[in-house]
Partner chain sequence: MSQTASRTPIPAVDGWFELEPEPALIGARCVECSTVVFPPPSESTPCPNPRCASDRFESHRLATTGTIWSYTDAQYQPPPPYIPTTDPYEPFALAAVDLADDGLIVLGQVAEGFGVDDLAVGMQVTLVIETLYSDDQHDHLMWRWRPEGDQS
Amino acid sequence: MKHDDVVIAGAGMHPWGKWGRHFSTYGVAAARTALADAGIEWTDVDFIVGGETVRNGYPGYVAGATFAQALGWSGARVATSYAACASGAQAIDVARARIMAGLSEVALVVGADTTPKGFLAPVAGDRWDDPDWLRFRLLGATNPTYFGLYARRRIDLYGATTDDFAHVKVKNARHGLHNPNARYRKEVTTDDVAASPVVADPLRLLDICATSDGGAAVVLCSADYARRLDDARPVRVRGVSTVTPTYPNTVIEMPNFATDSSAVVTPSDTAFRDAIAAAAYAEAGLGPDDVDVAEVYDLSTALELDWYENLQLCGVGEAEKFLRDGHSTIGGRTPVNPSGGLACFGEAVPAQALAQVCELTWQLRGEAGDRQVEGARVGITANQGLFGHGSSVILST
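Let's have the structure for this sequence by itself, in the form predicted alone.
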């Protein structure tokens, strides 16, 4: 039987940090927490999706079947989703589509990561046709190099200052103080940011998120199944965006330094990151004025400012004012990253889009404790995976 409504029945995380264990440890812990939260057994799950990543340094490879085996073979259908940092959202999209089609009734979506020390880098070996390998091999362009370019763009176009960037870190650090799953739970001042070493001018160490180990999981089911569970806290999945860029993409995105030319082709009216949110809003039948809380991809402090505009929480060029006026702080008009964001968690690639959905689930249920956004009824996530993977999920009560 087909279903119009899919809900989040359970959410769970393994605390993020630098634990150095096998990634499946974090995924299984998060999955068991999510299953307990939903009030179901692993054997009740008829479909499991694992968020995957592709990088050296692993004691194994992340895949749906890896988690299925670790939880105990049950005969459940399985899938694996790779979309870099957007893997978790794409995995949710697969599970939701299968439930809506009537092919599954309850699905478990899991992401987990054990990150290598230092900057994320492509797999070893010579691959001249791989743009990610080329940017490291030819230019030495780590991810923070791009973050610095994006930050410089905001300075040049909109007059952003390094103090604005620092205030994003201060805000998210304050939010993360109350999150038991966050790796960094410490108050930060603008002086702390200014005193940290420059990594990619104009960004300093405290402007850039770390790499972390961690896991996150959600249980999706049909609304009919949730009613049979007597779930009094249903959170609906209203939209999932997984769009790709439109040619020509005039804003340089990782890992491409040279983009498609707009000399002979008129650029789209909607740039890639704007299109990610637009697709989610259209699918959900909601708009930015409906959003009460957002979890965005703050790989750097400056990138969070970009997302305010991409999600249409404010106009283009108004992100700095939106921040300074306190609108993105808990208690403000549209709090952003009440979890503390990646600033407090760090990157655990296949898990981070799922972690955003976990946070929104707790926010919409009113279960977020001291970081609760009062009266939250609609939440949106924003993420972006390497090689053109869009990612946004909209949830509502």
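The block above covers the form predicted alone; next, return the form predicted together with its partner chain.
Only one chain is given; partner chains and other molecules are left out.
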């Protein structure tokens, strides 16, 4: 039987940090928490999707099946999703599509990672045909290089200041103070940010997110199934965006040396990050004015400001004013990153798009405790996966 409505019946996380354990440990813990939250047994799940990471030969140790084996082989259908930072959203998209098509009723989506110390870097070996390897060898261009370029553009185009960037960190640190799953739970001042060393001008260490271990999981099911569960707080999945860019992509992005050329083909009016949100809004039949809360991808403080505009929470060039006026703070017009964001969590690549969805689920149920956005009924996540993976999920009550 086909289903129009897919709901999030359960959400769970393993606290993020630098724990040094196998990634499946975090995934299983997050999965068990999400299953308990849904009131569903693992053996009732008919489809499991794992968000994949790439490491050590087997990609993510073939994540979907790794989690399935760790939970105990149950005969469930399985899939694994690789979309870099967008892996979790793509995994949700697959699970949701199977449920809508009537091929599954209850799906478990899990992402988890164990991250090495320091800069994210290519694995060893000479790979002259790999742009991700070449950018380090030929340019010394780390991920913060690209964040620095975007931040400098905001300063030049819109009059952003490094103080604005610091205020994003201050806001997110305060939001995440009481989040039990966050790694960093400590107030940060603009002076703290200013006192931290420059990594990639104009960005300082406290402007850039850390790498973390962590896990997140959600249970998806049809609305009919949720009614049978007697779920009194159903959160509906309204839209999932997994769009690729439209040629020519004229913003330079990791790991590229150059943009596409606009000399022959006129660029779309909607740049890639704008298109990610636009597709989610279109699928949900909702718009930015409907959004009560957003979880966006603050790889750098300055990048969070870009997302305000990409999600159309404010006009282009107005993100600094939106921030300064307190609109993105809890209590403001559209609170952004009430979880604390990557500023408080750090990156655990296959888990982070799912962690955003977990946070919105708790926000929309009114279960977010000290970081609750009052009256939140519609939430949007936004994220971008390396190599052209869009990621945005819209949930509503």
